[in-house]
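In structure tokens, one chain follows: the form predicted on its own.
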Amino acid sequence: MHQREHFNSRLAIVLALAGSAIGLGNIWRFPYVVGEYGGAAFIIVYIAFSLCISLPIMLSESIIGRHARKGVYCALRDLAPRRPWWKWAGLVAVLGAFIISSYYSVVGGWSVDYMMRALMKGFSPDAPDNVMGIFGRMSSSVWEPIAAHTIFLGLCAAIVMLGVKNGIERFNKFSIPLLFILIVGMLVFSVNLPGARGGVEYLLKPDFSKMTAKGLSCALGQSFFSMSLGIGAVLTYASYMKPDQGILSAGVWTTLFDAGFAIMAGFVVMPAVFSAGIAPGAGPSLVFESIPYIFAKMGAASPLLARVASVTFFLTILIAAVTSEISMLEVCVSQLVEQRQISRRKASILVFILAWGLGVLCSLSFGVLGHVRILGSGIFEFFDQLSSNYIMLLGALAFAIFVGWQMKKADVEAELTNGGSLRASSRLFKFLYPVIRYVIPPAIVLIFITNLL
């Protein structure tokens, strides 16, 4: 019988919590879609929707991973044994998990390109406006970006391997804090850029102009998004929470975490963006093209401040999407352990072995299959679309739905609670039930109907 481990103490939980909201959200999607929706405009909604939305539903998925100790497909079952409908709405939060992984992967492996590049040569300060076409040149090749892609994921999987207390929570206690050295650090060196002030007003100065329904839209699903909400992600780590680790505690700090380092790699980003004179909303290659092109061009006054601040960036980039991933690795992996009665080793193969093959297929959209649409998208981006604007929002609904109407009143709050241990989540837990209950699910399906406009 398969023996379920557990995080040592409530910064692991936390760190754990916080690895998988913080990562290429945060620094590869977020800038280019601030950028795209008015600056600090976007930047309102989303840390409200943040504190509104999705910090209920982080705390909802927390619930349930807890009370039942299992990941998302076997927690739904268990707990729901007379509606089999549930299990497979868990299923679906699998699978969502499973998607992300793959092509997020393929981002991860661009961050590996980058890193060797940075640490190898540099960015030639000879010819700074050819370091904008390496993006397209490396994406659009076969080979690079699959190595790439390999590299990274199988990193990922070998700390998936390791298990919760020897590959999961060892590596976050180490990155996490690692993490805001680094983009303080990046934070401090973009702002005094040439041109840079221009980059701190555009995200000071809110544009509501640009916050249509689609924007409000993209800041809930950049929200889910980057808190790795509606696959199973949080579930499946509070499943590994000891019974006095305090949920209510864990989601807010991480919500904190997560929205604190967004708005600080928008500041190294954006400013980085208008020192080159980039667009802001110029799309997800944002941070390949403009970053390198102003470590190009410092690099002809000073060489080595040039290459120790892009090797910094792009490891910045790198730890982020590495404890992100393996977050989403280990929803498929608990599955195929809890299911399937097999080793961790065995489930991380074979689950390293399906993700590299899909990845790869998103990898070759931006090149040779780039002829190959689905619905109209090609196949990175229909994958991107199809997880982040539907089945993580089918996955929120379930989850508020499933603790708000599914589960026992007693039950909820035992768990918020720490069975009424904790006083400030006693007086907290009459505000939140009814807005799971009454005001998430509505939310979530305005947003959903918007998304199919």
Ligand code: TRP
Second form
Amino acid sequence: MHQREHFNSRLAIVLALAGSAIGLGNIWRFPYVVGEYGGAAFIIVYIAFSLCISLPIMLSESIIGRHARKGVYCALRDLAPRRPWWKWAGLVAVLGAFIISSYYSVVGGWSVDYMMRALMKGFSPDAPDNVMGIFGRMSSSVWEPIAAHTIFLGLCAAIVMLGVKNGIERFNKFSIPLLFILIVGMLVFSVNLPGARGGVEYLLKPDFSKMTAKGLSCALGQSFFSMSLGIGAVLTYASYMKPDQGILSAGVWTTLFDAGFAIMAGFVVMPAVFSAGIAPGAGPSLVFESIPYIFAKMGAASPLLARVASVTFFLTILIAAVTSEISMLEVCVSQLVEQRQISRRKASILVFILAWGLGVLCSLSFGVLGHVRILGSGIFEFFDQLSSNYIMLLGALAFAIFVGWQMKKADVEAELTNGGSLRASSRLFKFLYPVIRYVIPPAIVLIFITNLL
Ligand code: TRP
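Give me the form predicted together with tryptophan now, not the form predicted on its own.
Complete assembly follows, chain above in first position.
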């Protein structure tokens, strides 16, 4: 039996969880959903949901993972040997991780492509309007996005192949602090652009009229996605925690880092958007169309500054995407290693090949396979919706029910409080346990129904 690897320190587990959480969801998605749903009102609801609903789910996943010391499928199988359906829930989670890792890598590839563009030629100031067309041309072509997807996925699979300590921990240790330095630097830069005030006000002015049922469900969905819940990524990372590391503090720090990073990303993107006079509701194309346009405009006045700013921006997105992608790949790799007993090396290569294949189909759905419909959606869109609207929610529901109703209360308490030695955790447990049992499951069901409507 080989020894199970561990994260080296408390800091390492927080950095790993934060690395999983901070990703495209924070930089690419958060700013535009804030734009769609009423600025500060959305941010307030988002923080409340993250602390009251997402955090308890994150703790549930951590409790299962560390208690079992296994990845998601084997954990649910071993902790509930007489209820075989739990392991099927684990398998669905692994499938979810696989699907997300495939299409996420396509967007990761776009950020590789944009970073290279920024580095090699910059965004031309001669025709800033033309810059907005780059995204459509690039993403709908065949080879360029596939090459970028291959580079991105290959890099991530290589990190996972190196192992938990030598690959994942080492990469996160330098990249998460770097991400915070980069985002703070860009924040200072962005809010000082001429005309940036409009963007700051836009983010600070709360418009609660937009907080409809749809807005609320969107805030919760965004929080789930951003905190990497529901597919066993947190569970798998927590299975590498040592017994003396605190689950509660790791969860709280991760939630704060994740929300803090998302809000900072909002204050990087929106002031720049206002400064360039672009409509803030541009939606998903905000980062890949509006931002390069801003850099191109800036380049007319100061080419060097524009170059540095654009490389920094896309490098930040790229690093954030890598640290998230490796957490999803690890879910699949740990499953193969534990259940199929194959080596980490072989498992990483196998997952790379499979995720690459599905990713290629997703990538081509922006171009030559654009006509292919699965239940009425394009390929990329279908897998995105299947995983974010269904698998992640069902997974989160399963983990909450597992901790609330399947595991023994004493085991749950011992895991959260390290056998009673953590005082704050012991006090919180009294509130947390009923929340996991009675509040989280109906809340998730409600969101699920809203999504179906
Ligand atoms: N949280 C990441 C982001 O914000 C994406 C991510 C990583 C994820 N692991 C996940 C999403 C697991 C869902 C489930 O971009």
